[in-house]
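Just the one chain here, laid out as structure tokens, in the form predicted on its own.
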Amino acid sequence: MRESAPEPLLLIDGALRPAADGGTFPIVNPATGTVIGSAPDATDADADEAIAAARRAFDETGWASEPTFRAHCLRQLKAALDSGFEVLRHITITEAGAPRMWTDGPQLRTPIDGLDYLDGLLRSYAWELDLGTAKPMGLPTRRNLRREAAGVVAAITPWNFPNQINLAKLGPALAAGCTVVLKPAPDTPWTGAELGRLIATQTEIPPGVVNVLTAGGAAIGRRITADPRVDMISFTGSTATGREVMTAAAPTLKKVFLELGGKSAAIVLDDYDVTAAASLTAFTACIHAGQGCALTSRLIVPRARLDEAVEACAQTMRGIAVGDPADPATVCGPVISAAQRARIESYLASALADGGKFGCGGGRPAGLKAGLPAELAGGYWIEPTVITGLDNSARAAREEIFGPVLVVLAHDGDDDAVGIANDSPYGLSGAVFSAGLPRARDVARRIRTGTVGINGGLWYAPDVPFGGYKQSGVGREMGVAGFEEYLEIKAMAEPA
């Protein structure tokens, strides 16, 4: 890691510091498999101090009651992130294996710009709503609804889009008046630590309002989710871990936001150019090595066009060589770890065992023959892969793989396509392609997911709420709905 990237430290009660016992854990570059630094391995004592600081900052300061000051601090944070953009870009590429091109969008630039949206929202948001006068039980009463901050938030984030998700939780929570204990993923602690450093050194956000804990395992996450001083948990990650979070929150009935897994489907109807839709879907499946919960990983095409679709997908994926994430032309970088690569390979093996075959890919790139420079030979690479020959009951078609893998399935008409898309425990995202917009919209309305793109339309933006149905989560992130996740509603009444 270049010298311009500061050493990761914890942020607790306004102070940047190592772990209480001096412990650290390694940070690995997934493109090379080499250790590039170390992060503090927070202890239970660190977690206790961070939660206590967040509790004091919420209960004993004016943070929750000063929206104008909060907007001022968010503008300062935006300016700090703008000035530190290149350092954060380098950390994100090196730590997360995120291709450089995506740091100009959802990996970094877009979430930073999303703070401008929150600043504008704070300037216009109606914190109170007059419900007028009524006569419940004959008593003339004036009623008012008031929005108030939820309290202390434990925000636990994953490694795939670390800046996006850190800021999608931290920004709205701060705008709402909450205080936060942020715990980034063990694979990407540096991005979270750098965010904490900028807050501590370049903003007037008061001590204790934001605390950042990096840790090499899951124990600290469990610790902060179970603590009774925490009012709300905001978690993004796997559905299995989401269930654990809900269980941990249950004894104290904390407010819970969950953004979880997905197995999103792109449906091509019989009046659309299947080659064009298949090529776009195959490209999308390779973004950041397919490590996106909302990326479409099932392509559902008319049965008569199945072979044509598979060939179009394969042709597109063959043209997307995996490569150095620092190269501005790279679309598909490494997967995050050796463990994740092994997990993906187990799904590829299961696809063959279930009678599937590969239209392209199916394993690791052939070392230097794939164009990887020698220093990248130890990275965690998977070839972009098209799987065909399965139905929707196969494991590879039903479970989230989280790699550059696309399963192509056949449908027998609109109703069948919708049925296949909805035959999933998940409901996060999806896409529909049709030459007739009314027909496409009708199908989109029938898909049980939180977001749907029509004919290539993009829903991702700071003002658009994001979240899922079914086992893809609870609640929404971003937009007004995402901001209001961090608020409570209080009804007040007085004699008229």
Ligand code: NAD
Contents of the next structure:
Amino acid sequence: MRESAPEPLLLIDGALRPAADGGTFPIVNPATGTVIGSAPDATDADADEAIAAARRAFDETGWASEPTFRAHCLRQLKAALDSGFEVLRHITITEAGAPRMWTDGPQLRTPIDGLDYLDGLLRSYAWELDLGTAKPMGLPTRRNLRREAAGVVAAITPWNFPNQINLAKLGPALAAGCTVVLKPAPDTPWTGAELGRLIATQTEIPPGVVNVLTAGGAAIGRRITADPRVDMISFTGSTATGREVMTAAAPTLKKVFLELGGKSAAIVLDDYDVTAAASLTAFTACIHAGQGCALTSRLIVPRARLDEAVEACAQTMRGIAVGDPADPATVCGPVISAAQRARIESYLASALADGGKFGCGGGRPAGLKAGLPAELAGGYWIEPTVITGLDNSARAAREEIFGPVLVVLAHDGDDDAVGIANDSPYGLSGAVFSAGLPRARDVARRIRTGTVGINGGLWYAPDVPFGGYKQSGVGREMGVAGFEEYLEIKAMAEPA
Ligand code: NAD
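Okay, that one was the form predicted on its own. Can I see the form predicted in complex with ligand NAD too?
To see the whole picture, the full complex is given below, headed by that same chain.
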């Protein structure tokens, strides 16, 4: 299957090509630690050409003013992704370590299907709004509001859900009439390059409208965020990098859209089955080895039920085999890199140093399960881990770990639970469990996050805006709100 995945190339002004100086960087399979290919390492000259092409396509072609043609191109892109699904699935499993199971959902299938939502939106969206007449300063005036594309977008994405995030930026940006320079993460260049290849070979999206720059470091990201020809930055990644992006965008006052980190809390109220809620939360904490910004990584339970909750989490996690992401039964694959594993291990050590203990896990799996391919011994594995014995001030309870690690905390009633959940610099997502729906909704309303699931409810869908309060971000991705991030509003007035 590896042979059938085309070589990654840059896409610049409609041309698929290597980096200007021929440079490449390795792509590593996190399940084996082996190099599976290489991607072009874009140079400053490549970035310069890509931005110039995006600028030209925006300023000098009809792209921004042809919504019907754009909808046609998005349908072509959807068809190309459907027909290239198995190749993209293989790339996603091997370069992101994404378990195959999740490629039928948020790792691939759902974001591709989300393009249909944009097609529907383009058919019905009101680009102009008649505000009627008024008499500002006594002058009868007819007013009209118009929505226009924001311009050239620099889209910078992380490695954890590469297709979801590449498409959640590219889709609405193109639907809105923007042109794009997409820079995928150094760990997952192949999924971005394959998207570029499909666009170049199987759609009529004009040259320059989409450019893809793979790069092994952060320099190209820095360059495109600072370039005055870029109108808007759409960034997903860590909060620390988000701050750098905002700073780099300040001199040219670009529109900045940020989707950042999280430390989301699941609250179990005292009228709910704590075992059921803890088991579900422990399971979701292991999805894609916990490398999801919106996965709940703190479980807050009634103090009297703490031991019961920890035991339920441990039992669930012991039943989740960390394993080969290509196996359709695997829930929890490897973490992305040796560096990420070391980072997670430093959090596990800090939890012990702060007086915590492990309900289960706490390190690397002792050995490979019988029957697994020997090459997996080189992968970056971490055992699903439950941490207990900490309060919310501990580092492991406050900072984003981004591994299959769940911290269980105790609360003393609804107000205390809300206080603990909100005592975080982040505000991305959350969950509430209560036998009384009005009580659950009341708590959900008080949690300061962009999304909240009630009693296991799933908010993830193409029409639901996703994003964070506080240091989890600025703006919303997906839904009408996510589409409108890529638009400007123009008010026009004429004598009535
Ligand atoms: P990261 O911040 O290290 O990198 C993200 C992207 O930014 C990469 O493409 C990287 O090359 C680029 N980059 C790095 N430094 C840059 C700079 N100074 N200027 C411009 N670009 C720069 O994040 P990561 O490790 O790839 O991803 C994990 C993080 O992403 C986690 O914190 C996670 O919570 C967050 N995330 C958030 C969401 C969300 O929607 N809120 C979704 C997924 C991941």
